[in-house]
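Given next, in structure tokens, is a single chain: the form predicted on its own.
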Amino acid sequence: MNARVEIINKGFFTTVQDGGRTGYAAMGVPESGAMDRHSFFQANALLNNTKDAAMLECTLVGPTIKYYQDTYFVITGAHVKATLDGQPVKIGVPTLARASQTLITSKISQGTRCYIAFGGGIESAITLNSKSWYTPITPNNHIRNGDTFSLGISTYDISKGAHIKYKYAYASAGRVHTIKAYKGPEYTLLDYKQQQLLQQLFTVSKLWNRMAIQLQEPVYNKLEGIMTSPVIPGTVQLTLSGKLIVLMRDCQTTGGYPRILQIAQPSIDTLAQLQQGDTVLLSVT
């Protein structure tokens, strides 16, 4: 029988995430998948799980989980306070839950997102060749309380003994996070003004989620829009009104805004890590 695990509380916006849906983008469906793959793919690794094995997404509060069978487990990505039946568990290190032992997280710190991964991966519904929620073309777009999830067949061996030992360099209280980027297919229609403004310092604004990071300072623009065009994770727009989008994960596909820049994925990964008045430098190459 495989393990399996239960929802007590859902924390507050906690989704089931695997590598991403790709390859549908021609029907309009958006990439999905894990928002810092590399802390998820980290994840999966000391768990000797497959590289796209689903796992849980938690973003500022993680949830409280019950555990039916004997199960490893590890948290990556963001710092979160966690306890299994009121003892430490320590972030980036595989550990055994017992048999109806609970693990409880809380307030996600250091970044926005950690990534709580099982022994063998959640075996949740497929849609699309993915495991990954993304509303409307599956039923939930996170965990409910009372959800429960089974799991895969760990293949973890606990005398590997892999860890991480996290320094958390999303700590955001004064530092200005650099963010590597190409040039976009219209960054040549930018004058040399705009393209200088580009080298200002960034603030993140309240406007963020899966789909997209806002940016809060404006770049002045009198680009018009262009006709729609693909778009991806990490494309950057000028918005008509000056403001500059950062498209995430959940983005769609195609858009009308001037791609004046594209993130580098591992920049994308840091981004999924900040939220509002966290500070950025965009080093374009």
Given for the second form:
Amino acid sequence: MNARVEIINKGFFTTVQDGGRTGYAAMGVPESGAMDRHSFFQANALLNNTKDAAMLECTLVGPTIKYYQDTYFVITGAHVKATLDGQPVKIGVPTLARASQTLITSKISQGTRCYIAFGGGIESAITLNSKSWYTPITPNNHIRNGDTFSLGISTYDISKGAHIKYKYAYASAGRVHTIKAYKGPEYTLLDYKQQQLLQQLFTVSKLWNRMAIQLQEPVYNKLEGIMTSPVIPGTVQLTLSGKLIVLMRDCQTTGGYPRILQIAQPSIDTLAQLQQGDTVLLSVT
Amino acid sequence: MYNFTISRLGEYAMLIQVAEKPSQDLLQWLVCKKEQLQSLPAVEVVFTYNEILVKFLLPLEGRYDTVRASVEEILESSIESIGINGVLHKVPVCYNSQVAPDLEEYASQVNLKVDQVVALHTSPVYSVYFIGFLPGFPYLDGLDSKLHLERKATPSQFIQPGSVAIGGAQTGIYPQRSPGGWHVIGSTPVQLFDINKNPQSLFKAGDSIKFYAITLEEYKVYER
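Coords for the form predicted in complex with the partner chain, given the form predicted on its own:
Now the full complex is given, and it begins with the chain already shown.
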């Protein structure tokens, strides 16, 4: 019998994500998948799961989870206070939860999203070749209290331990995060002053979610929209109002605002850990 | 054969841009090239009006020139005339400000009366050029130039499912509640994307659409 876990408390916004849904953009279906792929892949590697095994992605406040069978799990990504039946759980260290034990994860202290992976991965329904939740492809986009998840067969072997060492990638709040970006297809349409303005410090606005992050400081703009063209996670659009919108994993597949930058993959992971008020410096190469 | 430029979009994708206006010939070329480019290993290929995006599973770093050469070879090859097997969809639209929040403001911005907007919007047979943005969202070719209006400066946070909208020279239908920068001039009760159907998307590239106006009462009957 497969192991099973139950969500006692859903936390703030917890979703099931895997490596993403590729191959359906021609139907307008977003890629989705873990926002911080670095932490996602590390969690699966630590548990000897398959690379793309599905897990919980928890935003700001983590969930409370009850275990029904002995199950290995690991937490990666943002720093969160976690206890298993009252005992502290170390971030990045595979831990055995015994049947009937309860994992409580609470407020995230550093970063925005933590990942809770289980040995064998979450065995939820596969929709268009992925387990990533995104409505309307899946019934819900976040978990509810009382949801239960079956887990796959774990191949984690405690005697061997983890083959990789977990490395926390996000420095403390208050720091300026450098975001590496390539020039986008419409970068050359910017005038010199606009290009200079991209060197200012940008603040993450209150508009941030799995679809996009809007930056607060405007770059004046007279550029009209472009003919609708492909966009992907990491594409930075310049809206008519001058706001920069950084597209994230759940982003639309096409867009009509000039694509002035394309964020490098590791920096998309960094952005996934930011929240309102955090500051970024765009390093354009 | 069209002139094109190839550039990188991040570490994993290549963007092919054709400096041409949308046309049925270009659409045929895009459909054909999409098919051919899919023969490359580990890719997803999507196209819009005049661009093709090729996504790779592995980074292009260190192998960009090799991959680019294969892409160029495919793009430069001639295409056989393929008939696109399109379906004509007749789509009911309610043009009433109760379900189309931007209709009156839009009409005044393009200097037309609402019934002129309706007449011009329901006249053409639009060609479904591609599906993009959100699951099932059709991008249509053929909007009357009198109806062209630049997108909103600031996108709306929430646009209702079924909203028929205009952005620049384009018109389309929002399949689900989402943010969006287009002007909503109508609403259709038709469901554009259903994960339980096969195919999931009602429209596909190469189909055509003819809108016809329905009253608010008819709309509500459809809506149930």
